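Just the one chain here, the form predicted on its own, laid out as structure tokens.
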Amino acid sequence: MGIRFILMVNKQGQTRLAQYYEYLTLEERRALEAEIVRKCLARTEQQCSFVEHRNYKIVYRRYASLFFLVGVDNDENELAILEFIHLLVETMDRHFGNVCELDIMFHLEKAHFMLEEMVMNGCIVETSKSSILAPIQLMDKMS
């Protein structure tokens, strides 16, 4: 398993989406998120987008007011994870049209569905934007 968790956090440090691929209790999740968010938001734009924390490597990227943080194993390729984050944002952009924090908040189930189409059990399984969005578009048609 490569990806351990994916977080979307706003500039104030509030978690807007969290997806975990390993078991952690609610208290462990809260503590981990607080530590990671504090560490990543304190970094400047001149610093690299990789941080080591506990037994994770955190790869993050900021898009507008949202930070996308991905916790991976220490032997995972950081650049591939940055590509994955960009793919996720592009996919959400295609569906929502310039995705923002409010899109995530008001359509949380769609954001989770996109992640579920892309990542299974911590492994990236789909990278085609049209294949990821096809089931969501079908659900939108039917409702």
Second form
Amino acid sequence: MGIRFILMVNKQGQTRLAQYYEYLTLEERRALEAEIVRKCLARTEQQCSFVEHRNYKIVYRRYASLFFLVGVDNDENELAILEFIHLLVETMDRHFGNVCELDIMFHLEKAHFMLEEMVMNGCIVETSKSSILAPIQLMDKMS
Amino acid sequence: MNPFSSGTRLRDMIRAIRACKTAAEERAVVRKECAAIRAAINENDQDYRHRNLAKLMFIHMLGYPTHFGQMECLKLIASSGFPEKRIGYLGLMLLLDERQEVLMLVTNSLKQDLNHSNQYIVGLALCALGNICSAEMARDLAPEVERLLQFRDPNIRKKAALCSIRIIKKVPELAENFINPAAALLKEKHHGVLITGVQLCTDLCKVSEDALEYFRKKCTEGLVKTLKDVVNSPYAPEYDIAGITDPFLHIRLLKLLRELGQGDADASECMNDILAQVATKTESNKNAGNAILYECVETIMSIEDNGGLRVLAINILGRFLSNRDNNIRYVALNMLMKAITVDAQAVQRHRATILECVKDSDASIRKRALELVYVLVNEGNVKPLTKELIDYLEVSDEEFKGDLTAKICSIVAKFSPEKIWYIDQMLKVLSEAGNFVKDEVWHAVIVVISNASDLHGYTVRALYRALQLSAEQESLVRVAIWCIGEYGDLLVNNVGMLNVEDPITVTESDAVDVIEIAIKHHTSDLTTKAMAMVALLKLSSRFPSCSERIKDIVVQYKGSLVLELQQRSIEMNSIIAKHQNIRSTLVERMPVLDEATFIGKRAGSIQATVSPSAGASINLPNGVAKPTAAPLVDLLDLGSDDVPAPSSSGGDLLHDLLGVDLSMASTQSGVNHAPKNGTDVLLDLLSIGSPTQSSQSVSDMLSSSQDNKTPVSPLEGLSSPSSNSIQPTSAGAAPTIDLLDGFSSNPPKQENNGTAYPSVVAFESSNLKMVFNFSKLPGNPQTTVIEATFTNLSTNIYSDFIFQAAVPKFLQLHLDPASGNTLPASGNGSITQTLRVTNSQHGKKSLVMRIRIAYKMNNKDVLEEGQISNFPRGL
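Could I see the form predicted together with the partner chain next, after the form predicted on its own?
Now the full complex is given, and it begins with the chain already shown.
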């Protein structure tokens, strides 16, 4: 299992989406999110996109006001995760049309469905945007 | 419909939460929403179940408890519609976890859905199972998942593959069932199936040796070909990233090849060509290409040796390291760390660049680089590397100094070619970042200094100079005052000048000044002050001219609120004032501290509690054979747990004189019971009075220090208390253990020592007497076990005897059954009963108890009551 959690956080540090692939209690989650968000948001553009925190490595990337943070194991390819974040954003862009914080807030379940098609149990399932979005669009048509 | 349950729409709730200005407002909104959702759940509201669960997921994301919605997920999953199922499964994955029992209830729904005719529903079930399945579910549902690996739609196959990973991780013995289907997935063309199939094979290799062998034999060639196809594939818009087709698949394939090639020359040989191609042909101007190169390098480093490929890999890392992009430099450092075991020479070539990275402005890069430098150091390059690091220490960020200091100290200790270099470097570190130095580091410095007898003068002078410049670095101050105390005479007389030194003129009163500043400085903590006190005592003997002045300084602490300082002050004052005849013997220079013991202790190889009896048997001859040395030893012993009570050659009392150790009580009890020879004078010196009283005062002290756990042991941890049981060196070395024994003393020894608390007559009336005996449970100072013994003083038999007790809130009382309920007349027998009292204010408040005793005498009920407040202090 490579990916342990995926967080989307705005620049004020508020969590907008959280998906964990390992069990943490509510308190542990809150504490973890607070710590890593503080660490990552304090970094400058020039600094590298990787932060070590406890036994995680956090790979993060900022898109406008939204931070995407992915917690991975130590032996995960950091650069690939960085690329994966971009793929995630592109996929959401294709669906929402230039995704923003509000899209994710108000369509939280949809964002989760997309993520579900991309990552399962901490591993990448699919890398083609159209394959990822096909079931979601199908459902949209149905309902 | 209930007007409250319909509640707000999801959008409105999110808006309301967004509009909140403060956390309190947000909490209020969430509380209201949760109340409405609970109400809806209680009413079994069907229409809004879907919406309520969506709300709960949002609330859960914000970090509020949502357990009450768990059952709703199950209901939604059990419903027939796809939208309901979908949100139900999402809720299941977000709100539940595999530890909850509720999950058991979902197994059946999952099984049905895995067999559903609608493939989207099968997909939902697979996804949920893949994310949350427990070992039991894995066993129950593995056949379904195995079958789905051959499902006609690739979107189901890929999910089934990842689901299988979860299953084999939960239940590794199921792995063999998956080997064949997994191998079949490797032949697929669909990228999703391929990437998940490769992942499944990788994980199978990790849990099963058979799987690894199987894939190695049957699949290596196929995988190499697949990788070749992907690398050479024409432009595929769906998977293209920066001109590379599906870099994620590249990376997964490289990872699996790594598993197969590791430890197998044939498999490694088979993949050489394609690895060479990937390493040379991949574009390195985009992140995606670099990600592949990075993975390829790791695979090359892990598989069996091929010199040519390794050179290629090291060159790629060299390029990465000089890249301007911080991300690339970070991964290069990360990889060099792994490469060092394969080719240390190649990594050494990049030393200068790596050293630059230690000074980077980016904390992540610095951290990686420092780790790398640490493993790069060897006897050959330790001097230049240490110099670089120490120079950098001066300008580094405050938050980095801790890590950096720890690493430098470790390097210096490990590779120092000579003592003088070690001392020089450590003094630099202490002056620069003494506040970041851990205790064991400066303890080690003292041990080394103590052993370098030809450098004592040099060191104490260097420390004196350093102290003038960096008086704010606490651990420098401590080392300096210890050395000035020990070697003050060498400081003043410029003894043992080395050629490299500039002579300095220090008067006796200058030396005392330094200590006085340290003891009076507001930032000095208790340890420093206590050490300064000992140093002053030593100087009072070394510098007779300053004796009066030192006495004045020491006396100032007679009223210190800190017990430790007060005690030292009083004791040292009496030594200076009244016992000049023994003072010079008392404060003789410390014997050389034993390095081996100290290292042994640091390595943690021997537990402190190992065979105290063995320690005693070693110590015993020591105390007897060297009666003159022992007092000195014990004088400064801050925690010798192993000093056995019987080795009572006067030393023990002196030991008590300065000691603060918990294990003291054991010595004390020895004092009380063993006949003493010639120690009475010293007892008087303590001016505490009779031995019994001193015993009590010690136990008080014990209880107080037990609480705050910060008893002073300036030299704590300098040597191992139990490693002296394997002390190979001469008798002269043994005292050093006592000398510096720290607080690692084994507490049980102290606590076992129930005799420290005298029995009391807790209650006595004309008819009845009750005696309390006290003991402590090992490892639990708060709890006192009281054995109550009742004796009948009258001439009538008491029947139906009942003892009751009550305690204030800070105490907890447990009464065991009494030994009987009939008490024979005239003291011809007794009843005993055990009480256990736990004092939550241990060390602050004493025990107190109200009692009531009821019995029948001549068939008449008698009731006796009383309060016990004469418990020994410190219980």
